[in-house]
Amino acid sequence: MKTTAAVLHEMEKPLPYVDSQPIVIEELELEGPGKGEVLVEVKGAGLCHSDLSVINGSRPRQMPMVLGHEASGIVREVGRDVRGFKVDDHVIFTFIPSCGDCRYCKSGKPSLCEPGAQANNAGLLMNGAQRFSRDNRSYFHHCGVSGYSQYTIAVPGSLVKVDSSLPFEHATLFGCAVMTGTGAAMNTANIQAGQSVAVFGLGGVGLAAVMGAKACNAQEIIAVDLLDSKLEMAKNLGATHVISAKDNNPIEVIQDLTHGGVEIAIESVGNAKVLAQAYESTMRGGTTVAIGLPHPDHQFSISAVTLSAMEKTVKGSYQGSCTPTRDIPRFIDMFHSGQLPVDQLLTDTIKLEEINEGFDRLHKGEVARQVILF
């Protein structure tokens, strides 16, 4: 069948993207679904920094690639031996496919699925397939999703079935922003009522972490960013204090506010220097959680003695340490009950043809989340 998709052929094109046009809208051939595969009509797809990091070369990937890893849609066809999904099911994609059989999946850590990670790094579906092509040239998949396409093929381990009443512009946000940010707060950090929390970086994921801290009844929630507009959004989502990193040293301000540092600091920028700031902002016995994805060459440097002498902890969080089939429905329930105001993360809805301009806005920090509606 034919599908219209947004394709990246070359990384590191110059800004602004509205001029250099790194993403090209093309009509592609989409094969399948084959055995154990599902054809999904994509209805919503979010613009996230993880996609931007591929465009600007911070996360090198194979080209050409159909980008998009945060998406929702409707099942249109199922291949042989597919269980748990049927035509017309509404689904949210997860950006780490889960095999269910590796040591991580069996131990309740599907976000660390080994075959899923290997497939994502190779730009393939978890079964090794490539289903997009043009003029007999195969195109790579992004995170097993490739949500910037009207139609896409996924394996069941990349999908979570959800209620059809959830609007697609909101459903889409649960696939990355909410799962990653709120999941980091609730699962990885395991924030307890009354604790003090700082969140560094207030994109869609960081703001979702603020929401998560609020839902956990943290007593102090300190939000840090360079942009006043993001700080204002954080206040609306539950931050008790905001710090402009443009005008202040956040470490000094946080240590002063909390008399020695926060119990939990969450870094969602993907910057090693900011991660070090988050670490320095934690108290003795505190925990720093890293969500962001820095360039693979960047190194994180801290005083080694503080790990033992101050009993500090540094933890990584990928996909919010979530089990998607458990946590996405849980977070949706919290949205419906008013505990997670996910709709406030949505800055704008755009058309597929506006994608380059949308990534310019994301690069400038002007938006939390933009969602392409098909």
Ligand SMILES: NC(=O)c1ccc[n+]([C@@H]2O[C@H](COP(=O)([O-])OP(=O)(O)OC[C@H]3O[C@@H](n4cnc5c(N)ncnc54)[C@H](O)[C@@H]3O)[C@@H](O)[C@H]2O)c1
Given for the second form:
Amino acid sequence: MKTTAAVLHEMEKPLPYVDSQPIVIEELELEGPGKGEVLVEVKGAGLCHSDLSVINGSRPRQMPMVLGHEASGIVREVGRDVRGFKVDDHVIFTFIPSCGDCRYCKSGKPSLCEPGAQANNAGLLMNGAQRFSRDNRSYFHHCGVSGYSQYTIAVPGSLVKVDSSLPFEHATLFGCAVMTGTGAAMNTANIQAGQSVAVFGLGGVGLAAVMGAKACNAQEIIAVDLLDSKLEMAKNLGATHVISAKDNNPIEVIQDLTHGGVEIAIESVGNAKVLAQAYESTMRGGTTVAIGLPHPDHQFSISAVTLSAMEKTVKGSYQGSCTPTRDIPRFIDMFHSGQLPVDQLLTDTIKLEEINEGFDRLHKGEVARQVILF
Ligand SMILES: NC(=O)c1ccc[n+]([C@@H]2O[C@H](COP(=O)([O-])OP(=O)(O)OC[C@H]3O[C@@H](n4cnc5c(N)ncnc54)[C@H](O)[C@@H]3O)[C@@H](O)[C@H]2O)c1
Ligand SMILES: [Zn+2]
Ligand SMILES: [Zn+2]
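After the form predicted on its own, can we look at the form predicted together with the named molecule?
All chains and molecules follow, beginning with the one already shown.
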């Protein structure tokens, strides 16, 4: 079948993207669904910094690629041997496919699924297939999702079935921003009532972490960003203190506010220097959670002795350490009960044709999440 998709052919084109047009809207061939595959009509797809990082070259990937890894839609066809999904099911995509069978999946850590990571690194579906093409040239998949396309093919391990009453512009946000940010707060950091938390970087992911900290009844939630508009958004989501990193040294302000540091610091910028700031903002015995995805060449530098002498912990968080089939429905319930105001992450809905302008706005930091509605 034919599908209209947004395709990246070349990384590192200059800003602004409205002029350089790194993403091109094209009509592609979409094959499938083959055995063990699902055809999904995409209804919503979000613009996340991890897509921007492919465009600007800090997350190098195979080209040409149909980007988009935060999405939701409706199942239109199921291939042979697919169990658990049927036509008309509403689904949210996860950006790490899970096989259910590797040692990580079997030990309850599907976000670390080995075949899932290999497929994502190769730009393939987990079964090794490439389903998009044009003039007999195969295009690569992004994170097994490729949400910037009217239609896409995914394996069942990339999909979570959800209630059809959830609007797509909200459903979409659970696929990355909420799983990642709220999951980091609730799963990776496992924030306890009364704890003190700092969140560095208030994009869709960081704001979802602020929400998660609030839902865990953290006592102090300190939100840090360069932009005042982001600090305002964090206040509305429950931040008890905000710090402009443009005008202040956030480490000093946090040390002062908390008399020696926070129990948990979360980095959601994607900057190794900010990760070091987060680490230095934690108290003795404190935990730093790394969400951001810096360029693979960047190193994280801390005073080594503090790790032991201050019994500090540094933890990575991928897809919020979530088990998507458990956590997406749980987070949706918390949205419905008012504990996670996920709708506040949505700055705007846009058209597929506006995608380059959308990434200019994300680069400037002036938006939380923008969702393409098809
Ligand atoms: N670990 C995962 O599973 C996972 C999943 C999704 C996204 N990510 C990564 O998380 C990061 C955040 O993603 P996003 O979509 O929310 O990004 P975003 O661009 O929407 O937000 C980043 C925010 O950081 C702020 N910022 C920039 N420099 C700063 C500084 N020095 N100090 C404080 N704040 C600063 C920006 O103003 C912006 O508000 C990215 O690195 C992304 O690739 C990781
Ligand atoms: Zn993302
Ligand atoms: Zn697995």
